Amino acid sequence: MKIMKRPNILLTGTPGVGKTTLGKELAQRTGLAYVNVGDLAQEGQLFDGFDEEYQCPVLDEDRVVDELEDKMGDGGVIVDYHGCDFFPERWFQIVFVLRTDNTNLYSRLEGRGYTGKKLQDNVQCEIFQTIYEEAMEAYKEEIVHQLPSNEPEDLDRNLEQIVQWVEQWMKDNN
């Protein structure tokens, strides 16, 4: 197994919590590579059908894992996706679950054109901490952290905290 010089980070949470905004900015500040799994899947057509109920393609998780395997082994990757339990546990040194108040989330998702069942189910997913629980079951408890993502100040605080963590990890592991 290769020794990684830079950590892999998973940013996860319900759609609309701010993963992409945080991930792109974090990549700029740290020099880590940024991978949005939705974009990766779109580019490589890594789908396994279409979900009529939610009106979206169904991700082929095995093909996504195959696509990312080599890159993840090298380290230095920020992965952004709303699901987290299909990625191999060995990939990540830390997992951040972004959390947003329901009223904020509802407004953000409405702004993206979410309606009906899709809107309700995603807000309920946040209320019931579904992604956080998934992360706690899929990864070691000590590497899973929740971060608030409601206001611009939260983004700044989260960036600062994660940048410091990355710098410390690199000192400790190089």
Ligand code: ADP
Given for the second form:
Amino acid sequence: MKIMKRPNILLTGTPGVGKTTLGKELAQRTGLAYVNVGDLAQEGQLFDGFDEEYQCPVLDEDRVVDELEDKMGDGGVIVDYHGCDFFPERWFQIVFVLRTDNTNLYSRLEGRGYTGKKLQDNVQCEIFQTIYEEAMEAYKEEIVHQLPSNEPEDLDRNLEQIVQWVEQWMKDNN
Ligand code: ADP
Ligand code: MG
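Hand over the structure of the form predicted in complex with this ligand; the form predicted alone is what we had up.
Shown next: the complete complex, the earlier chain at its head.
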């Protein structure tokens, strides 16, 4: 029996840009698996130390990679995380960096309860396109795509585009 090959997709971007909203909906529409790296780390306590400045645990990147390796090798996984340079490059067939205008992002993060330095730093991360540059460094430029994520219409458009891309990939690779 032939096993259908399915692509792995990375959804990345500054906290609050809409990765989880898009990722969960995308998983429903495509049947691909969805992995939220933050949740995975929480469940498995895959942390290595504590960041005093941000008052949060520090991700143990090596253990996260070990934990996901087998699953990624099988394909068909959507990965959601606000960083991307520690995943093996070979894992992903396509990388999407979600982008949100800073006024929108500011109010979303405020709504999430972020204040002070944490709020400022995250908005600045988006303004400086930190994650986009990280993705362009870590992956082949031609597989990295920016997606606007400001309003519900963007979500619909992004979903449609990625679903189509998945369908095309399956045709080309099976
Ligand atoms: P992330 O996982 O990147 O931190 P979330 O998916 O949790 O982001 O989304 C953050 C907030 O932004 C949520 O309140 C969500 O409903 C909202 N949101 C996400 N995508 C959009 C969009 N395209 N338009 C408007 N609001 C959005
Ligand atoms: Mg999220």
